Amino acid sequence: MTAIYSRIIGTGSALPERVLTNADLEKFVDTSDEWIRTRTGIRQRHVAAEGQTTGDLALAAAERALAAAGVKASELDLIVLGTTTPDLVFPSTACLVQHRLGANGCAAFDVNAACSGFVYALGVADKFIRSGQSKKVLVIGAETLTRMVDWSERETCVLFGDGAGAVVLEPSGEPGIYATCLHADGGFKELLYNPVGVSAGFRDEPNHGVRIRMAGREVFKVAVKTLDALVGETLEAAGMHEADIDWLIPHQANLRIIEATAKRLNMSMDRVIVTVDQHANTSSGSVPLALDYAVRSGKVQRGQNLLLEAFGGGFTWASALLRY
């Protein structure tokens, strides 16, 4: 029996129009462009306009991915959307995007794995295609993280931005996605989390207490160690070696973490897609945004092997090794 792989046939992305540079932040936060750049590699981020939602960005990215794939929304039989900033408690943002696309009737749901959300969603979609249950799948990563940023907290507010990316998958007799690896450890919750919610309750604070809390140095240490192990696991799962990878497309959270992962792979930074300087950390949006940039810029070519990896609150960490 011929193996079934899931293959990316189109990519798309979307960013809010408003750009907030480090120089802009200097005007109302006790920080500096040099401080931000040397610690994170970030130069600017995009910020959603008032009334602009995660679903708006997801829709725009999805439409571009469908156009690139030459697929009509009515052909979709599954939509999986990675996000930690949904439009509503329910229905899922995937359902809202589905209706706006005109793909009514197919399965649609959200995946919340923080910054690993898109890679988690890609792993789920891959299994649906490999099982034969789905033929055309839309996978999205979208966030409006600036909605839960405390702009007076310089350690965190400089890190995040808004954006969305998407891919369309279909079955193929040739790779395709070689392997995906998904992990989580809730024991690290206190290092990176948002303390409020529907069941836990909200607070009598600005924005109802909705804000990101992060122990930056500890997160950095665990992320580097965890991603190092993840690289080896992913290569083993795919039966491949470091030299087989043409491009690393990592989660865009911190340039130093990206550089550490590249070093583990013995890869030159010339073979690493970096957008953190332009987009900052867009959580679930970062990997598909970077992928779409890599494809549309002409860097990534058909037939090349790509390693996608991400690390996020939970902690969660995930990877996908694929041939584009």
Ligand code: ACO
Contents of the next structure:
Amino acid sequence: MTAIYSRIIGTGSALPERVLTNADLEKFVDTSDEWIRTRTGIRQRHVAAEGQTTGDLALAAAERALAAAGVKASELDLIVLGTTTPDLVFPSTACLVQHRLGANGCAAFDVNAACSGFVYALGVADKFIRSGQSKKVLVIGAETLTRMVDWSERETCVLFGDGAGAVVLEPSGEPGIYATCLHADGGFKELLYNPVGVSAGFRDEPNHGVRIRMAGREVFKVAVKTLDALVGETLEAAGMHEADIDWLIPHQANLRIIEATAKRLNMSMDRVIVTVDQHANTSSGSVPLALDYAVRSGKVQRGQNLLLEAFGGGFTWASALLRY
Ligand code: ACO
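Give me the form predicted together with this ligand now, not the form predicted on its own.
Below is the whole assembly, all chains and molecules, this chain first.
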């Protein structure tokens, strides 16, 4: 029997219009462009306008991905959306986007795996296609993380931005996604979390305590070590070698973490897609934003092998190795 793979047939992305540069941040928080650039590689980030939601960005990215794929929203039979900043507690942002697209009736749900949300969603969607359950799938990563940033906390506020990316998948006899690896370890919760939820920490006051708590240096160390092991595991699962990878498309949190993963793969930085300088850390939005940039700029070509990876709160970590 011919193996069924899922193949990316279109990509799209969306960013809020407003750009906040490091120089802008210098005006209201005790930081410097030099500190931010040398520690993280970030030069600027996009920030959602008042009233602009994760769903708005997700919708725009989805429309672009569907147009690139030549697929009508009514053809979709599944929408999986990675986010940790949903518009509402419920319905899911996937349901809100489904209705706005006019794809009513298909399955739609959110995946919360923090910064690994898009790669998790891609892994889930891949299983739906491989099982024969779904034929046209929209996978989105979208966030408005700046909504839970405390702009007076220099340790965190310089790191994050808003944005969304999306892909359309369909079944194919040819690869396609070779392998996905998804992991989590809830034992690391204290190093990166937001203490406010519905069942815990909730108080009906504007912005009560809703802010990112992060032990940056510890997160950094675990991220580098974990991603090092993850890329090895992914190559093995796909039966491939480092030299088979054409492009690394990593989660865009910190240029130094990205460089460490590239070094582990013996890849020069000209084979790594870097957007962290422009977008900062957009959590679930980061990998699909980088992928769409890579496709639309003509860097990534059909037939090339891409390694996608992400690491985030949970901790969660995930990868996908695919032929574009
Ligand atoms: N501007 C100026 N100085 C700052 C700032 C700032 N924005 N933030 C912290 N500092 C100061 C600290 O107070 C500290 O001062 P001290 O030495 O007087 O105590 C000094 O800079 C050094 O701080 P470190 O924590 O050692 O800096 P480090 O080199 O580790 O970089 C950073 C910090 C950028 C947070 C890094 O650890 C990191 O990127 N960690 C990964 C965290 C991350 O990416 N989280 C996002 C979500 S998870 C993910 O996506 C991977």
